[in-house]
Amino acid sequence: MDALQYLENFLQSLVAGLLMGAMYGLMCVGLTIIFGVMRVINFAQGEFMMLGMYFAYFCFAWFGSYAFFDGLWLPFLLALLAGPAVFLVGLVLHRLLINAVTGRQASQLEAQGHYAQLVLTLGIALVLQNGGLFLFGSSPVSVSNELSYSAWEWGPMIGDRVSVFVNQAQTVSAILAVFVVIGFGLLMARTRLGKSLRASADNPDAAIYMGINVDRAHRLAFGFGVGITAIGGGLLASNAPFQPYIGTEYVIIMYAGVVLGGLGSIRGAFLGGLSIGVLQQVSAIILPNQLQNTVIFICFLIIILFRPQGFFGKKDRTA
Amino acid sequence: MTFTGVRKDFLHIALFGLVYFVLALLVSNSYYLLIMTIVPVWAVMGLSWNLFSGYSGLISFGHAAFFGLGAYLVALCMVVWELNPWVTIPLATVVGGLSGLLVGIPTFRLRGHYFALAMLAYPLALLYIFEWLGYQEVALPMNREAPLLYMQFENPFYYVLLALLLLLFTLVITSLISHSRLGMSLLAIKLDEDAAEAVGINTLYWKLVAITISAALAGAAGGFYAVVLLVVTPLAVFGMLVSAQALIFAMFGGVGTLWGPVLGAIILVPLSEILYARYAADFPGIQGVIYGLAIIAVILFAPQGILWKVRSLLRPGQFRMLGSSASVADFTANESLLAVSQDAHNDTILEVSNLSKAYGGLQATDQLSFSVRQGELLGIIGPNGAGKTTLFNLLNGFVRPDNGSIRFQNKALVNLRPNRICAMGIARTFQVAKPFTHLSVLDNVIVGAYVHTSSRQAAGQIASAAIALVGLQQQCDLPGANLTNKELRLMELARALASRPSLILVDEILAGLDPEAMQEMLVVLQKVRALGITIVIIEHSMQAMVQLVDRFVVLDHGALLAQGSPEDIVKNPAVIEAYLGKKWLENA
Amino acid sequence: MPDSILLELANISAGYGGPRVLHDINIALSAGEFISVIGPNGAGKSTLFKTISGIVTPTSGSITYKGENLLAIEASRRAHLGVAHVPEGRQVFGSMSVLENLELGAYVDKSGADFKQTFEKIISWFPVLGERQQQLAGTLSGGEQQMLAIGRGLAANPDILMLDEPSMGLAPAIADEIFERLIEIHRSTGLSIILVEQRVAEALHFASRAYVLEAGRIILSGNPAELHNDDRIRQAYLGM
């Protein structure tokens, strides 16, 4: 291969990485909001992403035939709708299970409940992924349409030698992901609800003195967190086939992004996810396919061992 | 005293082995025998996890890494070099242990959430690496001509026997460890890592020992598993479910106990196997769902596992105790065990110069210099927020100063870890008492006594002398969590004394005591002083302090406001203003 | 005048699971009054406030607020009823701006209609908060954070302001300034204030009535002038 071919490969991977990274970034934002507000590590986050994917898949299968409107855009609409649907699932799970080991209930447990939280969310992950196997089957499925197979061509550049293809479905997904992140960022920054969530994260006791119901804030944060990650899952569903076990590998990808960005920071989480996407795609130029995720895990270990406060966030006080 | 505990465990282990053996003799169905082989393997995994995470409180989601390495080692050695399992399973144990050590060295920089997350990444990284290496499915070659050598028996009963032996071996190791200094140190780390460091436990060292042993056992389990199943795939040995199962059996049965993981495996493995065999066609994920539901139910209804739950139902009101609950027949007030000799050539024991520490905008300690004379009782006072506790945290190594130096017996202290500082002779108590809640008073103090001895007996003698000195003989079997405020303070003092310090830092030991208890405490402090131990005490109650101390150092806003004798200090206008306010002087 | 009593604690005992921190506390506050609770560190002053705001549940006794049983009301609802707590150590929302901290102070006002007016009032008392409204609260100095914590408490337009050691860790001049401002606010608005302080002189100077707390019990109460001459206070603090 000559230099220009390398350049082409690199640009191609960079673009793909940025598009994938935008979706990872969105999922990371979901994860970080849960950690930021509740100080809980949610192991089941990947499974909520999986729920988002299957929501989009089944709705597409059911409604797709009716074709209310141009079927081209339906997968994206369904991905967005996966958010509210999984948000409700999150509210219910918080009330029934998570609430028992978090917030003010946690102070009575060993190690402020960390023990119980990690294990409980692991249990939820196991039930969801294996229950998914029963409900959804084990064969990989995908939500694809014409856009998934269409690309825009950039170039040819540099004397016809270099062309970059940009997948249309990924581009639409990435743009939607960015919009959702910005919208959620505005909700957190500007609204009374967002401020009450941030106050609960910053100092739960003081938040109670302000009249904020911190249990409710936690419930909403959990709902938003899993809902946003589910939207990310829904967008990713039109990108590659998936099966119920997909959550496990993505949970590490999400944590890698979140830790890279500094646990608890929305902007950091998005940039972290974006970087992970780029890293994953660019490393594929020199490394075999199977090792793509290994690179991410090793990268994750290096970050967490040497810079646990992340690169984009503030120093975390609970480290 | 401790050997009775071990002997009792050994008896139980032998009985269990016998029952299991007889049961296996009675079963002829080869499928049931397979289940009876797998149960001990998973019990070993549960015990392995429990030995590290259950005792130390650091949650590992990565035990699959050690298990998988063991399994692949045995499988590949047989495929490539035709090595037999009798050689390779011990090798898998060694490799497992080494990998545990290698994982531990970097990962113990982390605590809590971060530790658990990092541990998750190791087996998953290995999973993809083994896939990439082309080991998607490694089948063990059949060597029917030498069944004994290659552990490929016609009769599945022999597998049960080997699995049982592995389990009995693991149980013996676990029992020995739980009654040793290692077990005690790990429990202390789990219950309060800061306090453990402060009483002289080298937390990093003990954690490394624990993860090495634990990972070695997981490696052995993995190696044997490969022999039993004859085929190894990355997902089956490095997958998330492997780590999860190890954790689930231990948590379900009873975390931090000898029999909990065994109980968990005995209940859950056959349940999930049988249901899987019956319903797998209709409900492929049934095993995972059962494990998931089991662990959710345990967390919600019996957070420490069913053994503890049963125990609390059988003996309601009794507190959950960890550790070996040693008992000491007589508490000889052998003060010579605790006395320190004074260095005749050195009048100053501790020299603090220009010590500064800022938190954000707040200057907690500001260019602070003072010295402590050998054998004196120095009081440190100052209004709330004056930086007194920060000073103690700087002195015992919890906090590193931004600037300045601390010299203790002419040796520099800055940047040493708290356990080193404790071993050098500085012990402390805490403003908010930090008992090891689930250990008895005696065990709390024994943990402190291990600083200068590794013998359990010597530690017991020092501890009993310290307990006798503070007068807690009656309470020595009570758990740390059930003590009254006064008893807690006395216990912390005894624990500090047990490390045989030359200097004790005492932080608000009188806070919240009624006048009578306060007087008792003052008497004890005088006794400590009579041993030749130098005392630096932080206290708000000036009333008690003026009776007690030789000299005061007064802090305000992290800086030295005044120092001198009690008579001078209570007349010093700057001190009165700091304590009672300017208007007090105006109106007086 | 029993009908003007705003808050009444009767026989309150409390602790954190372990040893009891408060024993049999009786305190009453009339509408428009300024009272002080003084005592050395560890006497249980902060626990007293946490019991009123619902973070700590008492083991026995009752709290009546505006004739209602306050203990039956969930902690976060108490702020909505007009109880504002300015906690020990300030506890401002350090990652949020000064303005956002004040907005959160007014969280109980759902519509936000009165906020503008309240905000103007707060910055007239503490002008520095107006100058720094976009700055992150965590970057303020100790004195400014204390002013913000008080301003945040006032933003709710409360009926009672509970102040926990506003002088803690502050230089005397700054603490004096804060006390001056507090008495000004009290006089101009008639707001009921409970002040917990370890600085006895200031606490007695401003209050119309004071309680002395020692080791979780009220050992003295009465009007400041009497207490000022009581040797037991000097003894409790200075030992001689």
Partner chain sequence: MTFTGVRKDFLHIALFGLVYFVLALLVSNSYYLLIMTIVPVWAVMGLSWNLFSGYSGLISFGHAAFFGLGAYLVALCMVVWELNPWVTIPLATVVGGLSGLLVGIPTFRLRGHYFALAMLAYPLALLYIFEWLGYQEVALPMNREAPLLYMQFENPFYYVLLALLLLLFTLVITSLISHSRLGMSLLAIKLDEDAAEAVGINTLYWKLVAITISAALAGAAGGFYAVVLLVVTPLAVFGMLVSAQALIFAMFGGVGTLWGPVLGAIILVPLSEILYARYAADFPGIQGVIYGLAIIAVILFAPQGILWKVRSLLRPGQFRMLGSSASVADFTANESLLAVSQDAHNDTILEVSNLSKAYGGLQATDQLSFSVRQGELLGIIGPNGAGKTTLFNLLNGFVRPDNGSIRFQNKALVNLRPNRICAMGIARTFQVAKPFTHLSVLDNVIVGAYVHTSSRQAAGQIASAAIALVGLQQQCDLPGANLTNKELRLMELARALASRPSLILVDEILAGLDPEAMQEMLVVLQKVRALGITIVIIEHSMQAMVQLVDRFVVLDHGALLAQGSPEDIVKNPAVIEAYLGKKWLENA
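As the structure is a prediction and not an experimental result, all values here were calculated from the model. By rigid core we mean the largest C-alpha set that fits within 1.5 Å across both forms. Residue numbers count along the first chain shown, from 1. What changes on going to the form predicted alone:
When the rigid core is held fixed, the Cα atom of residue 299 travels 2 angstroms or more between these two forms.
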Contents of the next structure:
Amino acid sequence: MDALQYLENFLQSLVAGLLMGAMYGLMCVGLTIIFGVMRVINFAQGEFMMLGMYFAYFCFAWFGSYAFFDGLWLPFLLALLAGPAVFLVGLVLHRLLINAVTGRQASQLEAQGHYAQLVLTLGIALVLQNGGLFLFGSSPVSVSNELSYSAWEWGPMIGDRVSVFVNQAQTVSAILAVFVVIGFGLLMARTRLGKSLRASADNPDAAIYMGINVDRAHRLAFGFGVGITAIGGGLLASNAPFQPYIGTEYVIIMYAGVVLGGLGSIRGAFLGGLSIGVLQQVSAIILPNQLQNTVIFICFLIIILFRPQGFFGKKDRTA
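Just the form predicted together with its partner chain so far, so send over the form predicted alone.
Partners and other molecules have been left off, which leaves just the chain.
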């Protein structure tokens, strides 16, 4: 294999990594919202991503049979709608279960409720996994259309020897992921709701004195966090097959991306997920697929060794 062939493989992997990393980054943003506002490590985050995938899948199976729906763009629309649907699920779960071990209620528990939070979110993950297995079955499924099997060609370049093929479905998904992150970032920075969420994260006691309902802010943060991750799952469903236990595979990637970017940082979480996508795809040039996650965590450990707070995190940063 000559140098130009290596160059073509590298560019192909780099482009694929950026597109996949954008979806990873979106899912990481959902996770960092929950931690940044609530200080909760949510082990069930991958299962909410799985719910977003199956929401898109079953809605596509239902609406795709009607002629007045454009099946070409329908999977991406349904991926966006998965966010509000799982947002409502998150609100209900927070009200019924998670609220009891977070916020002011957590101060009455041992270790500020952190032990209970870990056990509870792990229990929710197991219930959602096995409930999904019972309801949806174990066979891998996907939401695919013509764009999933189509690509744009960049090139040929360098004497007609180098061409890069860009998957159309992944490109649309990556663009939507970027817009969702930008939209939520503007909501957090410019709106009264966003300011109340940031105030609840920075100093809950002061926020209460200012008339902010911290419990409501935590509930909304949890709903936003799982809803945004569900959108990422819905977008990913157009690019890869999935089954009810897929959340376990991706929750590790999400936590690695969040820690790399800096806990509580939206920009950092997105760039952390983007970095993991690039590392995962580029490493496949020289390593088998089974070792891709190994490369991710080697780089993760090196970065954390020299910068424990992540790329954009600060010791006093909370949201």
